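The chain below stands alone and is given as structure tokens, in the form predicted alone.
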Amino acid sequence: MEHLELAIPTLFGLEGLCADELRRLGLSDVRAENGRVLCAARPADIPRVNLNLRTGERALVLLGSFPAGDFDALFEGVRALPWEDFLPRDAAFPVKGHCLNSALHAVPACQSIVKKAVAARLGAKYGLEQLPETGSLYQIQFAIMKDTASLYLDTTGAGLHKRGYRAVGVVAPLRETLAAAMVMLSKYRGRDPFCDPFCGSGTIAIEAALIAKNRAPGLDRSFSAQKWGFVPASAWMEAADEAMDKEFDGEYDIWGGDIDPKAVAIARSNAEKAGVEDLVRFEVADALSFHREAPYGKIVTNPPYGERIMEKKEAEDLYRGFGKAFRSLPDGWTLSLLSSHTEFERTFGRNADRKRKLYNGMLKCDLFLYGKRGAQHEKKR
């Protein structure tokens, strides 16, 4: 049991960032693939990964992969895995999963086969005809892709983007993992002024505060594996202590503005829940009149796209006006802006210096990165 393999699903485009996070946590054999990152781990790493990851969606223990061209192969492959090493006799083990480009494509039928195979293995090992399933939750996941089945245990529970601070959202909220990635891609380290002029429920500014403070995003929530026997209870305490020891104290200039007073009230409430209300200022403000006298700073923002929140024409007017506001700033300011609008650069009035493809849920977006002359002020710690 000392050697496990973890699989961390990510939003498309965030695999490299997540891999870097895992390496910084000291995990070995880190491999980024399409939509996920794999690494070697010990049981004591499960708390560390869940508490600290900013850009991963969940932490799964990969139990095994095998060819599964038909139901018999699926049943036998699942039954051959050492489930008793992980699941106690009273474990509750619901099954969910997906199939892609495979002969087996009926998900409910595959769920049923996986469940029966796990029950057959555990029943034989524990000498039980009927498993009680009255104990802790061990969520089983399967993925069948190109006739190969992979079986996982979900250590996380509610996705890692659910940090616990966003009880109330606004329309079309930005996922916390994506907001954290945008802040990281802006190269923000907590030194420069940081602004989000379209702050909505405050997610980007709150993630920036957590990053500036180096606070582990999972400290205020619970995880499925906290009740698992093979992950020592002491490992959760040690991981939390380790994370808190790495926090910084400091003064930060982090600001969020939105034209909607309700959104600003929600953002303030979310910042309180995240424990960063003393680090972030939220104000009712119009992004089209955004201005700062400071010689340098970073803007990271997610304005409305014109798909779900407002009409395309309104979005274009917004981009045009915000483009003018950005061009009026001192030369040391940079901008990282997420949009799915195909005409963004034209309406903003300038082509991006760089673009990075990201996904907001299933919506394909670009992160448009703009620098201004001399915008090299960010000091590293």
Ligand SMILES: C[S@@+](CC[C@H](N)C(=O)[O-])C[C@H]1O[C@@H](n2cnc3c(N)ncnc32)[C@H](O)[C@@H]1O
Second form
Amino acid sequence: MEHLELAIPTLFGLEGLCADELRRLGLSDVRAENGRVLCAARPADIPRVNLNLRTGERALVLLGSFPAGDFDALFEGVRALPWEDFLPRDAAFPVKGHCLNSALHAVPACQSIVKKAVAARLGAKYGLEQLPETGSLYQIQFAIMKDTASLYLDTTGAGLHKRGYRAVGVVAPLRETLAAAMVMLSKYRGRDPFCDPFCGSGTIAIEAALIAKNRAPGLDRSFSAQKWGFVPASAWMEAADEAMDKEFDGEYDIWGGDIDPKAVAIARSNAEKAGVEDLVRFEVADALSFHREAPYGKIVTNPPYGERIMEKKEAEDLYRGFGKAFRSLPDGWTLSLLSSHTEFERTFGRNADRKRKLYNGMLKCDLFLYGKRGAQHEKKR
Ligand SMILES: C[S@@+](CC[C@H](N)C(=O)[O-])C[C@H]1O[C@@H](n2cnc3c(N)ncnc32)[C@H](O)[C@@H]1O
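Output block for the form predicted in complex with this ligand, input the form predicted alone:
Let us now look at the entire complex, which starts with that chain.
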């Protein structure tokens, strides 16, 4: 089992960033597809991927794919996979999955066939009629697409976006993986002043701080595969040591503002939980009067869209006012702003230099990218 294949699901639009992250971690045969990235890995890479990835949703071991046009083919295909190489005799192995464009489309029926086939295989290998399922969790996932079944083991558990720092019950928070992606797309490297004037629970500023100091986002949480026999316990320690060795100490100018004092209090407490409270300042502030004297800096932000928090018209007034504030900044400021509002550019008062399609959950958004104004003039000349 030295050679495994990992599948990393991502939010749509983040596949390329996630593939780059995997390459930087030294994984080979990295392939970005629609909504996921595949790569070759050794068992010892499982801790490294889980601890370090900022933009992937989870790490799945792909056990195999085969044609599954009917229940018999599904049962036999699942039973033929070497489950005993991965699951011990007491493994708990719940099954979940989905079907798309396939003859097999009833998920609960497929779930129970997969469960029976794995139980049949393990029962025969371990000489047990009844499997106890009292041990560690090995979540099985299946996907049946265009009559091909793929079977996975979920190494992660709670999604990788759950870094462990965010309070529950916040209105309209941004997924941590998407916030990290926005910071990466802004090309923030920890040098420039960094601001999020609509910071809410502080996710973007906190992810910026983690990126600035190169802190692995998974160091404060646990993963399903920590209890798995085929991933050596020493590999988790080594991956954590390796990640901590890569951390920088430094001074960063990272700021988040929000008009709502409750949001600011939550953001401060989240930053404390993430261990970056000394790197990020949060303040109650109106984005419409956002101003800075510094000649350059980066704004990465996610204002209300007019879908969930406030009405469309109010969102437009906000964009108009924030557009004015942005234009009054020195020329070296750049802006990366996520919105699903179709009239964003018009109300903001300037067309973006570039746009990138991203999904905030199921909501289709654009990341509007505004470069340095000086640089834009230079380009035009
Ligand atoms: C979509 S939420 C941001 C969510 C945030 N990215 C997070 O992860 O929690 C938008 C935020 O803008 C804030 N807001 C609305 N009007 C504002 C204004 N004029 N100035 C500053 N913040 C404002 C709201 O209070 C809300 O917290």
